[in-house]
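One chain follows as structure tokens, the form predicted on its own.
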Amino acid sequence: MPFPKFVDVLTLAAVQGLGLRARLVAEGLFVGLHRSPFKGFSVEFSEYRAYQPGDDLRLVDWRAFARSDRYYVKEFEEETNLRFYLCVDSSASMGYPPDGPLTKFDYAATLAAASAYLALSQRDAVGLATFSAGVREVVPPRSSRKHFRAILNVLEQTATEGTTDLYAALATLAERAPRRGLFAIFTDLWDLRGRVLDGLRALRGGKHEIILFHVLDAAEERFPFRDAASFEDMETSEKVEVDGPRFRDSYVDALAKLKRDYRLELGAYDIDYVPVVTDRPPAEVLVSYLGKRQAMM
């Protein structure tokens, strides 16, 4: 029986364990792309040949001539199974809402595994990372399908709780991450603008391309209470008093500048900024970027 396309969230909530979930939401994630939207952008030394009248002088080893007197051309082959490490916010504030179908964890869970269930069954090499104030738990880049499983288990067993420190995790992942790979990275953005700002630039210094998924809770991001209440920060226990009606014209607007400014910011260094809200399928969420994606290729 073939799974449907997309499957809003409410019915994805119901079902019992994520790799299903995934399965699931990968499902809609095949239809309409016919090729690999990871593949490609990073090539190999593969070996070297004597030099032919006619080949590109830049491809020359000239320590290789200084050592035999004679001329060898370095030889390429195109990178077939990309390095695509998914990188998940397991701070507090992810655990947002506390009593609802899922929470923003589960919600960026969800899309990671599928887009590992996607890549792994194109045989890219896939690595899962989940940070807090820093790296928690680490899953090396592996392109065998039961490789699936190992990554399943760290985001199962991953509970929400610290607080978010971008750059401290991301600035770690740089230094483990020392070839080019895509890192996909999910997160609510609950940090500092100019810490985010940094951790970003770092990973981007060695050359990966990046992709931020800005996960948002529907009420983080309509802010539809409608009467005075307290609000209480999950990652340093902070509370607020707020008088819902009167707060949220402000907050509303606050919040669009914030992604506007992070689409700016982030496009300057040709990162690509994925805002999401947790009430739209998750498969929709990836369809329409990886489309986008796979027509710039």
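By rigid core we mean the largest C-alpha set that fits within 1.5 Å across both forms. The shown structure was predicted, so the numbers you read here are calculated from the model rather than taken from an experiment. Positions refer to the first chain, counted from 1. What changes on going to the form predicted in complex with the partner chain:
The Cα position of residue 257 differs by less than 2 Å between the two forms after fitting on the rigid core. In the core-superposed comparison between the two forms, residue 269 has its Cα shifted by less than 2 Å. In the core-superposed comparison between the two forms, the C-alpha atom of residue 65 has shifted by at least 2 angstroms.
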The other form holds:
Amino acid sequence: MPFPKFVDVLTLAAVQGLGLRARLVAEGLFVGLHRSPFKGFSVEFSEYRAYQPGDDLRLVDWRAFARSDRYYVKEFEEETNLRFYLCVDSSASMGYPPDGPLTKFDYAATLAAASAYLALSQRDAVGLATFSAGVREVVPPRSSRKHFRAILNVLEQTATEGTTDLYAALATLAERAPRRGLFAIFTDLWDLRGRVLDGLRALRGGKHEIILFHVLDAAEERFPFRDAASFEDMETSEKVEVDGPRFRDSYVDALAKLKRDYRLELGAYDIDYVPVVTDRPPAEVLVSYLGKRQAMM
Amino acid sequence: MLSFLNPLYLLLLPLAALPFLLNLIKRRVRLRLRFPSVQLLKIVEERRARRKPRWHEILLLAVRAAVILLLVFTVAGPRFTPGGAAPPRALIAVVDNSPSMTYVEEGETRLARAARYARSLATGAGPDDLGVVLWTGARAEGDWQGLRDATATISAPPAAEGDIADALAAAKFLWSAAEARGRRPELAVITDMQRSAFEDVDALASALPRDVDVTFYDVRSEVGPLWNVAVAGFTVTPGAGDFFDARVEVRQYGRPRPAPLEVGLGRVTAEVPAAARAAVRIPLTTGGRYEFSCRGGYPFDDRVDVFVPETAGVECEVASATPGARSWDAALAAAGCEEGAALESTPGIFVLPLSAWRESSRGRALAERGAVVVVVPDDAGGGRFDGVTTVLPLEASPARVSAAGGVLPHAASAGTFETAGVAALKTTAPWVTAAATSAGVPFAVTRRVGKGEVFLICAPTSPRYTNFLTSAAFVGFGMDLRLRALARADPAFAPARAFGTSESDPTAMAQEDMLRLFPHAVVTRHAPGGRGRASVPLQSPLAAAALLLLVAEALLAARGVRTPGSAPVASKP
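Let me have the form predicted in complex with the partner chain next, following on from the form predicted on its own.
To see the whole picture, the full complex is given below, headed by that same chain.
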């Protein structure tokens, strides 16, 4: 029986243990990308050298060939200064749906763990931070394989609680990461937009590269409620009464606009904005993003 | 004033609160959901609230409540009676007690109905309302008294000729009295609208005070025939083989019956359309005694035994009229003939007593020259044979009549006629069509003699039928004779036009005449009720309003307006 390209969310949710789940996703990544997605993640270009038979043709710089009529091969060296930081939002809103098979936090943790698995496979240094109103747990970056277990432990033991303050969390992380690094942030962005942007700006100010995974549940994305109800905020306990069917179109439009605005504003800061809905296989999300990223490089 | 036919339904009025109550209940049971993006929900909801004010939702609830209210009112049968809290009344009831009011319709005389109407005038009367009852056929005088008292002990005096003009004059005088001042003058005229009662009204009607409310209560029945006479007859002709065909014809005058008639000879029946003139063919297997019947509401629902000889070309005619129909002269007058003219005075018609027919050849001679001869029984000719029918073989000479029995020899014993009498006729005078009634209803036998016709009126010789020509039972028969005679004498005379199938009562006041005399009067066939004003049913407008509101509710719902708490259960995605 062939291995499925991407393990679907429900199957993934049934898998006990974040480590195994992350490996399943990572396997999907290998199948999906057919080559290491790791290039361009935490390595940097070093120099050109003349092509020699046996070299990987993918490394030939065709633009240099066009200019000089000679074959040159790009050489990379590991960016020892670059650190891969995984920042996972663990505020109360990430616990949605509370009685669902896979909460947003579970999904984000799966994405983060899979990314960590891949990065560590390539001997990158990977660190982890969880945050809500501030930074809650930090695992400093390491490149050893055993470090994966430490990351998993923190993710598995983190409970979703508290309000979200992205600015406070990201500003703190920016202070703790003086050296240039790559930040992958997994959050639902339910914070004041100004605070979100301020936090990201603060992080970007440290020359860090940022990828923001905007994680939303399918119910948040499509608002499929058939009747009206009183909705209570998971973080602030504020209540609002809305009529599901009548309200849906307005809500969906407003959310689409919010995401469009984030994409534009974050793009202005060279921050990759990746909207994610939790009913999509995590491996597919990563493959899609990394594929685009590779194409851009 | 608003009243209700089914006021008990008003107990359902609290149902109008149902939309509001349901709304409250729904609010209580609403499911609460924990949700992460309430921030965004709030922003969107505020925007929506700005665009669609809350009063739309309240309006929706109000519309639903109004629909329930209207439906409850509709089933309660609301009626609006104009007037409301009116001032005290000074009502004068003029009751027509002319002879035409003795006419019986629907089991009571018009006069009895008029008295009933007059008593109804006091329904809903207040203690300050005054009234007087005046009779047209009596001396028109009376005194004011409480309206209830004035109508409580009303009883109709004997019918007498009169004119409502006298009553109007008395009414004017009464309204000018001190007691009537400060009260609203009302005039209620209860009549069968016969022209004869309105002859001298013109001047007085215009002299009535302008503020008088005039209502004419027409007591004529709407359901019974106002005026109807029928003549049924048949002619026997040779049919196929040895058979005969009887062509049965029914003529109706005045207002035709709405339902078809069923005529029959023996066991064979046929339906005659309810038209002014209609005929059907009934096959007969042989001559002999048949029972002729005509069912459909006429007196000759009684069976008539008819002897059909085995000779073709015989005719028989049976005339009858509705019970209570007008007298002979009145019917002729209604047909456009000279009022009061008797059959005897009609040119070409001769009326002879049976004894004269028997003892003289004058009648036969007249008939042979083209005259119409009507032979009526009399004491001399018919004798006093109680309960037995007079039969005459028309073409026979008095001698042959005598041989045939003349007046048949049957005794007082019932039933001998059908056996011995008819059997004797069959053997001795086979060319005679004879008829007899089994229930004492008169009939006529006709036979062409020379150029003319002879009609023999046959009837039991009871004192009731001594005056045949004015008997209601012979109105149609006599009228037909007279019209035919008039048509013969004057080719321009058109009986059909004069008589036809008119449904109107030519002796009654036409609507336009009433409007001319009393431009502001109300003419109604409804009995007085309440304060004498007809109430207006309000069901239809209320139902229409409810329908409109339902459409409005649907439009509001289509525009996305929902009640504030219209979601009892918030389902999960």
